[in-house]
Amino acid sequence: MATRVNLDLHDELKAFGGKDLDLCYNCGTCTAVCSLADEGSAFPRRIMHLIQVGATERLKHSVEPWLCYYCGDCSAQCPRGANPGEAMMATRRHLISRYDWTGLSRRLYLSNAWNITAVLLVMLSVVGLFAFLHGPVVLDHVALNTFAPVHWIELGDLVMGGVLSFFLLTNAARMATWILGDVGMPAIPISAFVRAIPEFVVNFATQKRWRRCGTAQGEAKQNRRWLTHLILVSGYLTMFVLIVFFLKWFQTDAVYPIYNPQRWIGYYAAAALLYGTVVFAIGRWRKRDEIDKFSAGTDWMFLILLFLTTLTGLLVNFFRLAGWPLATYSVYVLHLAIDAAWLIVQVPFGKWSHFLYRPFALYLVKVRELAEKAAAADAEEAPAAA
Amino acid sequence: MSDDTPTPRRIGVFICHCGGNISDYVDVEQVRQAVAGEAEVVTAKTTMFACSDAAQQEMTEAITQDNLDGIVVASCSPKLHLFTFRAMADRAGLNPYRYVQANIREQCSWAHRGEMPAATAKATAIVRAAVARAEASEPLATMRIETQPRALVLGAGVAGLRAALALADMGLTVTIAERAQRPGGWAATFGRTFARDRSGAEMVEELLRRVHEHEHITLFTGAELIEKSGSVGDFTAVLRVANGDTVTLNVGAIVVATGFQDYQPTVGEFGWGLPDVVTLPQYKRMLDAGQGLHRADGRPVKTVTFLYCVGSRQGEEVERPNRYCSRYCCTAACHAGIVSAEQAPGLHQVHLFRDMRTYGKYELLYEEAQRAGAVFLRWDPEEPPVVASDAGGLTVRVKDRLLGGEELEIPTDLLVLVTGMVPRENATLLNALKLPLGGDGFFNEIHPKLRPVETVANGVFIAGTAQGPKTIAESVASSLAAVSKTAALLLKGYVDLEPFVAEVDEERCTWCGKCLDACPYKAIEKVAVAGKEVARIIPALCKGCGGCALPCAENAIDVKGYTDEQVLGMIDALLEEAAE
């Protein structure tokens, strides 16, 4: 089957951030310097080429963009300044928008106006919801659970979690169908899907593949970045578990002593989130490393909203401890507004989805690997039978 | 013949050590003793470096003191020092054409290291043969020809016009003959040209204005050269001009700047003949027209595909392949891509190339075309692109080497065949000039590096793309090179020709005409001498090739400097050595 060339793909990828990719003359230096390029593979050169020749369909079936962590070795060494690293990043954004069947993701990525409007809209809705539906406002002491009863908040959490999971998982299902539907994919036995699960779990929790990155610029730098990211992830996951599974314990008017896990687990998570977002934001501001040189509006939105969510969360806690009822209630509403905006815009439609897509891509690679092994084993038996 | 030369001759022989280059492998003293015994050798000496000032001084003294009438220096290749020793002989009052060089270094010592007895014997034979040639030598004189301060330039393209202006500015009278009805050549048909976007038409217009204003330049259009006779510095050229009349000119030199033709694809070659398939020159005209790009059916062009190397670097798949690269087309196509992007923003471009040869500073245009959004894809001559057309338009299918040979299907509105340059068909001119063509069918220079605009015909120079594919800049550079060679020849006022030409013994000659047929230079004429028809050589035209001497049944023709007597004498000397 011939691949039909679609030259609009260029403009599309340029819109998603791969501004310089036209300059690539396919020398292959990117693959030569990439520490993740296995022998014989054309990673990331193949993706550059697919974009160049407008192989829209082939790109859709490609898993490679998810296997790149943007250490920037390729961009630093590119003799043409074609920025393969940024092209991979742009491709990930492009793929996220293609996995998303609602079409919202595309809008949010390609238009800052859409992005900001969406965020403001969600925030206003949350504020509006509270304006009409809040509980009694107790002013002589802090009674957050009277102002915002925890079982209502929990219900809201679950509803939102359910809706977002629906979008995200249906998108992930499309991703799996496309990647496993690539040409040359062997038949996949059910057992492969099960046996590959550990690959997902390990990579979800550790991002260990990232540690193979960036040898040309020094391992220390990449390891530091990986560690910062790991700390951020740990803070995020901790907070996620606290809020989704232990909200009644976490959002309480009772003040626990400082040594109580309720206090320090929360503080750890908040500290990790602040540290991670601030370090990454500073990096993007200074633009010293390749990965930090180009930031899309969505990259900033991701960091800023996550930072503000954490900050307002901390403030709620401090105002509560200080015994300032009105400040606590209003910042709490703001906190939920920012958090909801961040989650609704970023989880299924934006940058957050890499949380799922990256380990999922590695899982799919493993599935393919297992399927190929099974096919090879079958092929060995088959001639004997014939 | 040397009948009137007094015998015995007085020959001097100088054998060079070349600082060991010769004497380490050849016993030069033994060679000296061997030739010293020859009857007509008066003096035989060895010397450490024959080319040194001291040795040359010693030789000039020997020539005078011993009253020598011929000398042999046995040393290196004559390519190195023939003129050194000829000049030395001249200084000593000896006719320089009575000097003979024996090459016992390249042709003996260097080739036979570690075999001294045999090498010495061979060196002795070589020197004896040289002595035999010197013995039969006669004094010769160069021929001085007065040059005409006029030049004929063939072709009024950018190269020809530029050459004419430069020659006329130096005070020479110039006639330009342009075969077409309209002067200006290819460049006049071009709009924006690389590398600096200057309009070819405007450049030519400016040149033509200056040509018309110049009092020393006459421009004939619709004119072609039909006959050329005479020799370097003094040619007679006959032009057939527009109204069918002939014009005869007397010129000192001719500059051939007749240009190229663009390659015409054969029907079916990469889709040639299908609607919306054009060549690069045609596409450039579409761009220059500035009417926007439209398909044959009137729809606007959204995607244009450039297919490079059409008619260039061909292989066995065609009958008479153009094997060469036209060198300008890659850059021209990139430049056309840049212009296209400016004229039609959002236009998609695919450039299917074999190897990108945007050499030198043109590399920047390649990059600029990429920045303008042109996609470059390399194709393999083993599996060339295939062009098809249906109701929807054109489709180019090409195997993508970076996707493991996977086939890409490129829907395109317009296909531009990036065609190269081919030699002009010009039988009349070829017949008149009698210039040999190179393997590619373009005019050939004598030496691609050291004599890039001279031809085997003295006084005929080549300029521009008549010589092979060139950019406009390169054409002008080569035309100015031809100008400098022309001016160097004509402004000096005379030219000295080597005396190695054929000579007819009029007594023996019975005029059979065979020599006339054999001569490729039209250097033989039939004359009547004392009521008898004989052949006569026109020395200024003769190249001394000896072609006429061979078919002469009467043995009436000899080439000076290489007479039968000399050559037979050398053979005898070599055989004598072998017999010993």
The other form holds:
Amino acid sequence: MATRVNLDLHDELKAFGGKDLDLCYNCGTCTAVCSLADEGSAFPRRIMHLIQVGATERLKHSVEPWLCYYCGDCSAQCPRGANPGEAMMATRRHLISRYDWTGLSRRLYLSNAWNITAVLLVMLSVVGLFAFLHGPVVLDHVALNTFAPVHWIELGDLVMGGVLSFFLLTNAARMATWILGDVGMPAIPISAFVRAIPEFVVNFATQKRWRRCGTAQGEAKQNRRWLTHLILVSGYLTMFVLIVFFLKWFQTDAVYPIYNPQRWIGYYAAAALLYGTVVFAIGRWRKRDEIDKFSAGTDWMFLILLFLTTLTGLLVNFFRLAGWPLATYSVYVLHLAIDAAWLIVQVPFGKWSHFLYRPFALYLVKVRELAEKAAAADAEEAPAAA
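Structure of the form predicted on its own, given the form predicted together with the partner chain:
Excluded here are partners and other molecules; the one chain stands alone.
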């Protein structure tokens, strides 16, 4: 089969953030120092080569960009300063834009104006809905569930969750089709998809691959980065579960005592989110480590919106406990507006999608491995049966 060459691929990846691709002469130092590369996944060198030769289709079928967790070792050791770590990040942005059948991801990654406009439109839409549809404004005491009936907020959460899941899962299905549809792959039995599920669950829950990434920088330093990332993820998942499944318990006008689980679970989630976003934002601002030296607009938007969502959520709780009705209602609307903007823009189309695609890529690698083992076993049994 003839391989079609895309002469614009090199420039396209530069637009997604791979600014120093021209400096790479494919020496392989990046792969040699990478703690995650192995014989089956010789990245970043292989990806750099595919970009340089314009192999768009082969890049589309590649899983290697998602196996990279961007520690920065490869960029630090590159003799040409080609920043292969950032090239891998640019490739992930490029792939997200290809998985997304709506075309929105591409616009958001390539234009800060699109990114900001999308966020503002969502926020204004939420504020507009509340301006016309809010409940009675009680001013002699805080009655949040009267101003914003919890059953309507719960319904809105479920509808939005369903829509976002549709976009995210259909994009993930395209990713799986391309990665598993590589030429030469054996037929994949259903059992392989089932048996590989623990691979996804474990990596999704523990983010354990971060601990193997960046060993050249010191195990203690990398463990801190892994732990910070894990804390951030745990805070997000905790808040997600509270809002989606326990909203009637979490959004209440009753003030529970401090020892009640409703209080300390919510405070843990908020503290974890604040800690994670602040630590990562400081790192990106200082630019001391390789991983923090290059930030796209979507990277900053992700952190800023998540931080503001958490901060306004805490302010709602503070004003509610203080007994300030108007402040509670106003900040609550702002909180939902920011949260909706973060979810709608970032989850299926932006930076958050890494949260799904990375463990899903490891799941697909496991599926492929199981399929190849099954095919080899069948091949060995065939002569015996004959």
